[in-house]
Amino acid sequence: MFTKAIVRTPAPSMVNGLTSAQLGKPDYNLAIKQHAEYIKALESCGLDVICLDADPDFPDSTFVEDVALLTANSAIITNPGALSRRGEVKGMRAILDDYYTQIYAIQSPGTLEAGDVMMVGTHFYIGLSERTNRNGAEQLIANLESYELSGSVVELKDVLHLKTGVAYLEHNNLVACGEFLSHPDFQEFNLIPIDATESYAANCIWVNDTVLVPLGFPKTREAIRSVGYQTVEIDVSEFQKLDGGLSCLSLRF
C-alpha cells in the first residue's frame, strides 16, 4: 500500500516539452486543471501529495518519474536518456533527502528513466529503450540485490517506455497491449489485454486497489472493472500531447 505520492505543477515552459505525438502543443491552462484534479485522485486513495513547485527550467520536469525510483529500502536517482532532462536529477534528491536516507544514483554511461521500470512485489522489471540503456539497468539490478530484491531487462521495440505498454495492477493482474500480449517475460500474468486503438490507457496505474485510468477510453475502463478494480477516471489530455502518462505524473512511495 502506498501513503505518499510526490507530484510536481507544470511549468508554463511544458508547452516546448519533448514529444513525438504530434497532438499539438498543449493547452497550459488545462494542464493546471487537470494536474489538480490529479492530485484530487491521488488524496481519495488515501495519499498525502507532496506537491513541488513549477520548474520553468526543465519543460518536462512535471513528469517525476522519470527522475527518481523509490523502492521500500531506498531511492534510486535516476540518469535520463534524454539530454535535456538530465538537470532535473538535482533537484529530486533535494527532496528525497526527507524521506530516505539510503539514496544511490545512476552513473554515466549508465542511462536509465523510471518510466522504464514496473515493480511487481520484489522483482523489477526494466525496459531497455532510447531513454535506458543496458548498463543503466546493470546497475540498478546490482543496487536491487543489495536489498535481496531483483531485476531483469525487457527489450523494447515499439515503445518509449516500458510503461506506455503495460501496467502491473497487482494480484497478478497485468494491463498490456501490443508487443506486450505475447512477450514471453508477461505469460505468468494474467493479462488484460488493451485494444490498439487504446493503447494510451495501458498507462493507468494501481493505488491502493483503485486504478486511475486516462478518461475517455472506455474498452479499457471496462476490461479492468471486470477484473474487480474501482476505477477513477482523469482527464491528462494535455499531458498526452508530450507522451506522458498517469504514472509519469507522480513518484508513490
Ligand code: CIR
Second form
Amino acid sequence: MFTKAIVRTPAPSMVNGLTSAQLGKPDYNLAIKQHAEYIKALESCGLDVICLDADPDFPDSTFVEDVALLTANSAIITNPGALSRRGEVKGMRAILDDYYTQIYAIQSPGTLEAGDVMMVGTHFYIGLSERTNRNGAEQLIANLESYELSGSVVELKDVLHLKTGVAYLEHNNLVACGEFLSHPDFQEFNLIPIDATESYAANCIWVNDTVLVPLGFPKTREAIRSVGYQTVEIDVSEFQKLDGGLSCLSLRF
Ligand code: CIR
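Alt. form predicted in complex with this ligand, vs. the form predicted on its own above:
First the chain shown before, then all remaining chains and molecules of the complex.
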C-alpha cells in the first residue's frame, strides 16, 4: 500500500514542454484544474499528497515520476536522458531528504528516466529507450541488488517510456498494449489488453486497489473493472498533449 505521493504544480512554461503528440499546445489554466483534480483523486485513495511548487525553469517538471525511483528502502535520483530535464533532479533531491536516509543517483554516461521503470513486487523492469540507456539500467540493477531486489531490461520499440505501454495493477494483473502484448517477458502475467485505439490509457495507475484511468477511454475502463477493480477517471488531456500520462504526474510511495 502507498501512503504518500509527491507531485509538482505545472509551470506556465509547460506549454513549451517536450512532445511528439501533435495535439497542440496545452491550455495552462485547464492543466492547473486537471492537476488539482488529480491530487484529489490520489487523496481519495488515502494518500497524503506533497505538492511541490511550480518550477518555471523546467517545462516538463510536473512529470515528477521521471526524476526519481522510490523503493521501500531507498530513493534513486535519475539522470534524465532528455537534456532539458536533467536539472529537474536538484529540486527533487532536496525534498527526498525529508523522507529517505538512503539516496543514490544515476551517474553519466548512464541515463535513466523512471517512467521506464515498472515495479512488480521486488522486481523492477527497466525499459531501454531514447531516455534510458544500458549503462543507466545497469547502475540501477546494481543498486537494487544491494537491497536484495532485482532488475531486468526490456528493449522498447515504439513507446516513449516503458510505462507508456504497460501498467502493473498488482495481483499479477498487467495492462498492456502494442508491442508488449506478445512480449516474452510479460506472458506470465494476467494480461489486460488495451485496444490500439485507446493506447494512451495503458498508462493508468494502481493506488491501493483503486485504478486511476484517464477520462475518455471506455473500453480500457471496462476491461479494468471486469477484473474487479474500482476505477476513477481523471481528465488529463492537457498532459497528454505533452506525451505525459497519469503515472508521470506523481511519485507514489
Ligand atoms: C517528456 O517528454 O519528457 C515529457 N513531455 C513527458 C514525460 C512523460 N513521462 C512519463 O511517461 N513517465
